[in-house]
Structure formats: C-alpha cells, structure tokens
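In the block that follows, a single chain appears as structure tokens, in the form predicted alone.
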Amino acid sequence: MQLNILVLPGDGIGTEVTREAVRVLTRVATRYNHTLNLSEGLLGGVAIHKTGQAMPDETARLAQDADATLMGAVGLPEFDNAPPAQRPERGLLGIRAILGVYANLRPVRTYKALIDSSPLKNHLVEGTDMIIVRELTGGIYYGTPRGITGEAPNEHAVNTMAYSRHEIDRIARMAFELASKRRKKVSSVDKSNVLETSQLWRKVVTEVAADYPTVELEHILVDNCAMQLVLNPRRFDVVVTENMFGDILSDEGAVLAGSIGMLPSASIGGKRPSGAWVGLYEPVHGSAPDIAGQNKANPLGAIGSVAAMLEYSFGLMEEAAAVNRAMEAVLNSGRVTADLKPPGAPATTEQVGQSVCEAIG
C-alpha cells in the first residue's frame, strides 16, 4: 500500500517524540512491504517564527493532499500572554477545522507493567480499558461571539458554547459504532442540569441510541464522571462528550494510564474516496519545553498514535496490532523513560523508539 503521510513535528518535545514515531512507522512499512511517502510541514510556534502564522497555507495544502497527518505537540512559553488568535494552539484548531475531523478518540488503557506508575491504588486501575470520544469542532472552543472587550476596570470576556443537532448526532453515532465492536456500553457525559446545550445533547444521544439496541446507554453528569474515573474506571467502555468536557476528562485519563506520555489520540472525520478515514494523529501530552532537547520525553503516546493511524486511516489491522504488541513488550522489559518509573536507569526517547522497532522485528 502507498502510505502518503504528512508529518508536523511541532514544538518542544514534539520534534523528539515524532521522530521516534516516524522511525516506528518506517519499520512497519519495511516489515510489511508498504511504500512510505513522507512530507513535512510547519505548525504551531515554529510556524509562527518562520512564517508569522500558526498554520501556514502550505501546511493546509499538504494536509489536504496527504492520506493522514502525524503531529507532535504545539505550544511555547513565549506565547503564553499572546492573544488567542496569535498563539501556536490556533494552528491546531485550524488544522482540525480544515480537515473536518470532528471526533477525537483517546484510548485509555492500564498496562500491567504500569500499574504501579499510577498514583491510584492498583485495584482501582487494574483492567481499565476505555475510549474517550470527544467532539472536536464545536462547542465553546469554536462558538461565536467570543473575545475580550473594554478596558480596566470594565473589561468583559465572553465565549459561546453552541451545538447543533447534526454535530451531536454524528459524534454519538461514532461512539455507538465503536461500542458495538467493544463491550457494548456508551456513557454520555453532559451537564444537562444547568446547560441548554447539554439538554439538546442528551435528547439527541438518546434518539441515536434507539438505532443501536444492543448497546447500553447511560447518561452521566460531567462532575460525577470526573469522580467515577478515579473511583471506578472499569465501569467505562466508550465515553462520549462535548469538546471542553472531553478535553478535561481525557487528560484525567493520564492518571489511569500511569503517565500522560502514554496516551495516543486519533482525530477522525469524513472519508476519502478510498474509504479511509480522514485522520490527524497526535499524542495527548503538551510540548513540555522544560525537558525539550534532553532526549528524555516518553515517545509511546506518539508511537501509539501511529498504531491508531494504521488502523483508522489505512485499515491495516495486523500492522496496528504489531505496533501495540511491541509497545507492550517494551513496557514489560522495563526499558522506558523516567516518567514511567523504571526499575533501573531510565531509557532515552531514542532508546525507547529503537526498542519498539526491534520488537516489531
């Protein structure tokens, strides 16, 4: 198969973990006789430095031409006080909108080798295996009006949370489709006791559930869901929620996985003429400028994102499974980065990537 992939290394440790993800992708292509065509673009802080834009027009063109996009983290401390439209994260929101990727899938799994890495008690996290499905292109991150007006002491800020029936329907169907192939349970998270958007959310999700009679549906308020994630995470199979709630809850999932460096993600939307999902793949973690350039970042979230890419955008289930098995073998070996509290000296970013490649064969 021809694998036409755009690589956006991003900022900080994004360049380091993406390098190892590409190394693994190259090994898979060689092992399974695929042709790998890579292009590289700018996104985030590095793009602002070089072009003045967080997402240059050339990056948008490259993303639309590629079969899938592999991305590192974006963000640099020097932009922390910049207006939202001038921050590196604006590029991330922009590429999601251009590609039309409306569903962010974040698997949260507790590996046996990492049970002691979680700050929660072992009996709570053992056996955790869920997917958090976050709506990605609507809600408060995109709603208008938005902005800050006036001057001190009379400044005023507003953000708008808005959802249409169509946006809720399509993300709900994504969740039910996933659940139908797993343990057949969807937990829909909202704040319907306060928010009108959540009231519409609950209504539409309930209607969609009628088309999936074999899948159990539960509604849960977001504050209760946050509590249940740390008290009883095994109760969850597929969790579906709106943009901001999903952003927060999926990062909470890092506590269950042992480190935020372990979490991959797949942002998918429409389908290309080939039938493949349009996809944007990235680790959940940020750019971590405090450790950038030190070869100590955990690349497994980025490598797990490669496995997701192989599955969702190319339908290469055997190849995706090979990457996941290799990651688990490396975890069991203890040759991992410092965030995972290895029994001996921590491995470097590069050493972990090489170990995954060796485990693939």
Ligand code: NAD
Given for the second form:
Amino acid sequence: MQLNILVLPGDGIGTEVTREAVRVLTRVATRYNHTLNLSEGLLGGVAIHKTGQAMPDETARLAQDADATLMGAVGLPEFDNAPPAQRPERGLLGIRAILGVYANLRPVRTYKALIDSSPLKNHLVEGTDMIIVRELTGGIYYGTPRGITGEAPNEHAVNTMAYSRHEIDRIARMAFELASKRRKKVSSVDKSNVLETSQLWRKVVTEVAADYPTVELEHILVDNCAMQLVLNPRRFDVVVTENMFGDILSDEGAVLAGSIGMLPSASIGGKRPSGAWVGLYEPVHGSAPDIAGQNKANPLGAIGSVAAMLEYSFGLMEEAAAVNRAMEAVLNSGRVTADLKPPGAPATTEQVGQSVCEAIG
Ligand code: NAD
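Now show the form predicted together with the named molecule, given that the preceding structure was the form predicted alone.
The complete assembly is shown below, putting the previous chain first.
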C-alpha cells in the first residue's frame, strides 16, 4: 500500500517524539512491504519563526495532498504572552480547519506494566480497550446565540446546544465503522431524558445502526456513562458522543491509562476517494518546554498515534496491532523513559523508539 504521510514535528519535544514515531512507521512499512512517502512541514512556533505564520500556506497545501498527517506538539515559551492570533497554538486550529476534521478519537488502553499507575484497582481496569469518539465541531461550544448580557448584579449568560441530523449521522457512521473492525459494540452517550438535542441524537444513531446489523448498539445516559467508566471500563468498545460530553468523558478515560506521555489521539474528517479517512494524529501532550532537547520525553504517545493512523486512515489492522504489541513488549521490559518511573536507569526517547522497532521485528 502507498502511505502518503505529512509529518509536522512542531516545537519542543514534538520534534523528538515524532522522530521516533517516524522511525517506527518506517520499520512497519519495511516489515509489511508498504511504500512510505513522507513529507515534512512547519507548524507552530518554529513556523512563526521561519515564515511569520503558525500554519504557513505550504503546510496547508501539503496537508491537503497527504492521506494522513502526523503531528508532534506546538508551543514555545517565548510566545506565552503573545495575543492568541499570534501564538503557535493557532496552528492547531488552522490545521484542523483545513482538514475539516469533525471527530476526535481517543483510544484508551491499559498496559499490564502500567496497571499500578492507574487510579483504579487493577482488577477493574485490566484489559480495558476502548475508543472514545467525540464530535468536534458542533454542540454547545459553537452554538449561537451565546454571550453574557446585563450589568452586575443582574447579568445573564446563555449558550446554545445545537445539532443537525447531518452532524449526528456522519459521526455515528464513523463509530459503527470503527466498531465493525473491533469488538462490534457501540455505546452512544446522550442525555435524552432532558435534552432535545439528545433526543435527535438517539433517534439518528438508532437509524444509522440499522445499516450495521453486526454491531450491537446500546444507549447510555451521560451520567451513567461517567460512572460506568470507572466501575466497569472493560464493557466499552466504541463510545460515541457529542462535543461537551466527549470533552469530559475523554479526560476521564485518559486517566485510566496512566502517564500523559502514553496517550495518543486522532482527529478525523471525511473520506478521501481512496476510502481512507482524512486524519490528523498526535499525542495528547504538549511541547513540554521543561524537558525539551534532553532526549527524555516519552515517545509512546506519538508511537501510539502511528498505530491509530495505521488502523483508522489505512485500515491496516495487523500493522497497528504489531505496533501496539511492540509498545507493550517495551513497557514490559522496563526500558522506558523517566516519566514511567522504571526500576533501573531511565531509557532515552531514542532508545525507546529503537526498542519498539526491534520488537516489531
Ligand atoms: P505539556 O503536556 O507540554 O506538559 C505537561 C507536563 O507533562 C510537563 O511536566 C511535561 O514535562 C510532562 N510531559 C508531557 N509530555 C511528556 C512526554 N511525552 N514525556 C514525558 N513527560 C511529558 O503541557 P503544558 O506544560 O501545559 O504545555 C506546554 C506547551 O505545550 C504550551 O505552550 C501549550 O500551549 C502547549 N500544548 C500543546 C498541545 C498540542 O500541541 N496539542 C497540547 C497541550 C499543550
């Protein structure tokens, strides 16, 4: 298969962790006979320094041409006091808008070697493997009217939660397609006992489910879902929900897995003519200026993002599983970075990348 991938290392540890993620991607391509066409672009603080823009036009062009984009992280301390429009983080909004990504996917997996760093008891969290699919461009964060009116002490504030059938339908289909390649269960989260947007959500998701007869659908109220995530996280396969519920639940899901350096994410939009989803893959963490340039950042969030890319954008399930298995082997070996508190001397970013490659074979 031809894998056309744009790499945007960004700032700080972004450059260090993407270097290792690309090393792993290259190993996978060799091992499984894929042709890797990599291009590299500027994004964030480094792009401002070189071009004056957080997302240069050239980066936008490259992103539109690629099948998938792998991003590190953006943010440099020298821009901390700059106005929002001139900050590196503006590049993130820019690239998401250019790609039209409307879903954020957070895989939540627990690894045996890290089980003790989960806040939950081992027997509850062990074996957890789910994806939280969050609608990213609609709902209360974008609805109008919004704002604060009136003077103290009589101010009044309003936000609007709005969803159209189209917005619900497309994200529901994404969830069902993901589930059909996994354990075939979708948990759709809403608050349909109170909210009209949720009633429409439930109706549309139920209708979409009819097109995926092999996938089981359950509807679950958001308050119950928040509870079930900590009581019995193993029961979930694909969780799909609207923007604000997803914002909250995906952070709750994240803590199940332990360190921030471990967490991958994917933002996904429509499909290319090839059938591949347009995707932007990145670790959840930022540019970590406190450890940048020291070869000690954990690259596993970025490497896990590569696994997500192989699975979601290219449908390469076996390759994705090989990366996940290799990550697990490295975690079990204890040769990991300092943030995971290894028993012996911590490994460097580069050593972890190399170990993952070796484990892939
Ligand atoms: P951060 O995620 O960069 O760092 C938080 C803490 O976690 C730090 O102590 C850091 O050393 C540690 N950490 C993060 N990733 C790690 C890794 N891979 N391995 C080991 N330790 C790791 O968050 P922050 O400090 O709030 O933000 C720093 C900069 O990153 C800011 O400019 C912020 O705007 C930006 N940021 C960017 C993104 C993104 O690009 N998606 C996300 C969050 C923050």
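Numbering follows the first chain given and starts at 1. Each form is matched to the other, and the largest set of C-alpha atoms that superpose within 1.5 Å is called the rigid core. Quick caveat, the model's predicted, so the values are computed rather than measured.
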Problem set entry | Shift of Trp201 between these two forms at or above 2 Å (CA, core fit) | yes
Exercise. Hey, does Glu282 budge by 2 Å or more at the Cα between these two forms once the core is superposed?
Worked result: no
